[in-house]
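First, one chain by itself in structure tokens, the form predicted on its own.
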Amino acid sequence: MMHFPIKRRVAVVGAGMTLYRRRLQETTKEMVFHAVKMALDSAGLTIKDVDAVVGGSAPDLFDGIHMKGENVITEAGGALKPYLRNFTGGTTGVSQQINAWSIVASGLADVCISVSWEKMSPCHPHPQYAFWTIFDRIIERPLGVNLVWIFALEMNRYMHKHNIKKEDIALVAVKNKANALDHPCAQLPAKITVEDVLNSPVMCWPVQRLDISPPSDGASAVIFASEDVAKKITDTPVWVIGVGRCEDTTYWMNRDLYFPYYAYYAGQQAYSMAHIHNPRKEIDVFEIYDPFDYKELHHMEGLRLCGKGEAPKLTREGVTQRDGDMPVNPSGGLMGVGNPIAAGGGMKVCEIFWQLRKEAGKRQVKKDATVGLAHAWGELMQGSSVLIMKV
């Protein structure tokens, strides 16, 4: 599966990140200084001892500069040593983790930071506009396509194979902002009920306003070390035991969007390489990607979490709560905490990371957790990323 020798254990080792939120006060520059000197601090390290750095966010469009991964070298720990931008859509947050792990286990670095951010306020009047872009000028853009439009295609699709109710895909949303009351780093926790999500204003149906995750600004930043540096600084390392990746085709024409493909092959890669053969029961927390609330449920299937079609059931016998047998996105997700784009994938490694080393405060599951998963979902409904860790 790797196209190059994995010389050695990583572990993670810090983690840090800023508050998500619609508009940040801060620059760029600032937003990933201060996640990168939370997770060094955490791990009781200075950027002295950094000898590598991955740098994830998505298009330059939405900052309005121009190479935008070289603008925070010098933030991230970058300057004048190797540095890596990586940019995979929503995936971005996940993936660009695997490629810091791959960089210490390679024997490339001892320690490498990955810092992910997205500032997504300057883009006028909203983000979508920067989306729009992606789409094929020929086939796609004459048809005044967005991503809202495209996803509502896909959760259509979902509720019409399975026949599932508008009412069981709500609870996703209910669960995940109820949680992220819980996150100090939260953009919309809120107490809401499924009829305000059935109430809230048709955005294309039949996504609602409160189906959807908002736009964000913010930073997350995770420190991988090799198993020699990592056992020196903490009693506690995560280790990354298994990684994943998959790009299906780009067109979303010719595939049948009721199953994620590309999500099923990078839960197996990354399966197999931990060796776990049945994760509901072999993992005991999950960050799914949920940048609207049905894909929590498309993607617990596609993770093999459950078979087909059964994942609203799941959410609605309360499987996936934070006190269930199977718990879900206990940050509060993407529709809790917010959607920094990059940053949202990095949050869920970040919170991932908390939950094993028992220091997510109020948000700590109630089982025992040794192992998690942390996934990212991006692209026009094609690519996903896996990372699973285990303490």
The other form holds:
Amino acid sequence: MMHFPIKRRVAVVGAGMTLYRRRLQETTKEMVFHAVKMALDSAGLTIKDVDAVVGGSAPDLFDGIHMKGENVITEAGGALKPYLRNFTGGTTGVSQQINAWSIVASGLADVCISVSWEKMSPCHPHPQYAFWTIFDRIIERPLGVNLVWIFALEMNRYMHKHNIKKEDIALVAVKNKANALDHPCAQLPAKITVEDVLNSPVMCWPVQRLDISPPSDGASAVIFASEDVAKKITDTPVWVIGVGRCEDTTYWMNRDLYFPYYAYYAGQQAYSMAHIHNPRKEIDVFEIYDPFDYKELHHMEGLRLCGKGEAPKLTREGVTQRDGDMPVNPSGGLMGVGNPIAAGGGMKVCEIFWQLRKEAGKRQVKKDATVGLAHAWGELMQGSSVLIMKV
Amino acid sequence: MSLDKISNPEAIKHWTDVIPPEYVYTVGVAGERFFREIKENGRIMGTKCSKCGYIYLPPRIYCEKCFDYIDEWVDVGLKGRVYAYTVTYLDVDGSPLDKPIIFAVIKFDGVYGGLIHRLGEVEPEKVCIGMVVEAVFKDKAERKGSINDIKYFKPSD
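Having displayed the form predicted on its own, please output the structure of the form predicted in complex with the partner chain.
So here's everything in the complex, that chain up top.
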């Protein structure tokens, strides 16, 4: 692996997000404006202070606006400035932060705002129809494939390989939806039990209704600044100390399905850059991509927070609770806060920023968190991106 | 902030539209031969890299391992093993299906990759990972050169 010297240190200095809901009245542009404005206000900046803008949003088919990245340039604050869109499916919300970080680290800009959004509700009768079109047109789509299948197949393989019970996986849904009760933007906060999950309708076995996150509308934004500028903006800049990205083959039938190598390699890159040897010991708080409950476990293993097949045990023992030794998804995650694809990952970066600044209110983790990790997963179900931050 | 939950899209001013293009897709160079073999000969064919020996299914005209072209075709047979499966109870609109459909990732011995397809002539509770299954084709006259020329895979010895 190559190691290039990083030119400049970069910090996150502001964050904001809209409510996450199944359907918002606000247009795509209005949502983006809200998130950008909140992030600017939180940092005490105006749009004039911003040198460059990164927009992140996944398929155009959700919003139903072709070239939707360009559609929001004005509301993102990017008019007459360098603007770049990241378009990497579910990883977008974390991958785009790496774009924004690199724009500042390289010296191209001192302040870069990075806004994530997804407005899934315009896609009728259901956003599922947009997901449907990502599959191979000749081998998979004629079978009537839909998105949930793939996860059902992967979850089935993961459970089989490690002899994991649905009861253990359901604990993730219970934890995350409960955590979301303390998130003011959350779409599906709930006090539920393992039995509720196990008794919810079966969609594609082993995936049941309460194993899955919802489609959502929402936007979030964070602001990156170079070291000297960050120190003028705030007394508590949150430094980016590691970034990583990796994609596995697009041919999902060539992947083993039970271990996410893409998460492993993305994690290794970020750990290497951050000089982290034992992530479980050296990182205090985690936001891990959880569009399905089993995916939190799957990714914990990929990110080396435990051995293969061991994540359910840690969950059962309460280690990943907010007051546990290794809190995972204190925000409530996608399962509880909602899953506006790119903004789902963006929300996770916001949460780590708030956790490390001790600004998470009732969601604040018990331990004194100084290092946090945000992870997103997606593309054609084969990629991961990782961002590690430190106060 | 004015954002709030709106559960009924009819309750707010809105408009509907479509994005008009339709698309015509080719099945590609590898797909042409793959589907022709299924339609005319009832065979499942992969391609084999002469350098590294990887057999690809679905077939490709290039090897992802050594990054060279492939032109050797091999018959992978009709029998594979269930690698993972799901039983789907809802259609794409979320409505219950009359009868659950079983879908599986089917891997063939010695082959890199595999096929995703339906399982038939078996009840969901009898399916297990590792079971041997065999392709069941439509009658030749009904075959169109599509993945659906295979009706399903059924349990086999």
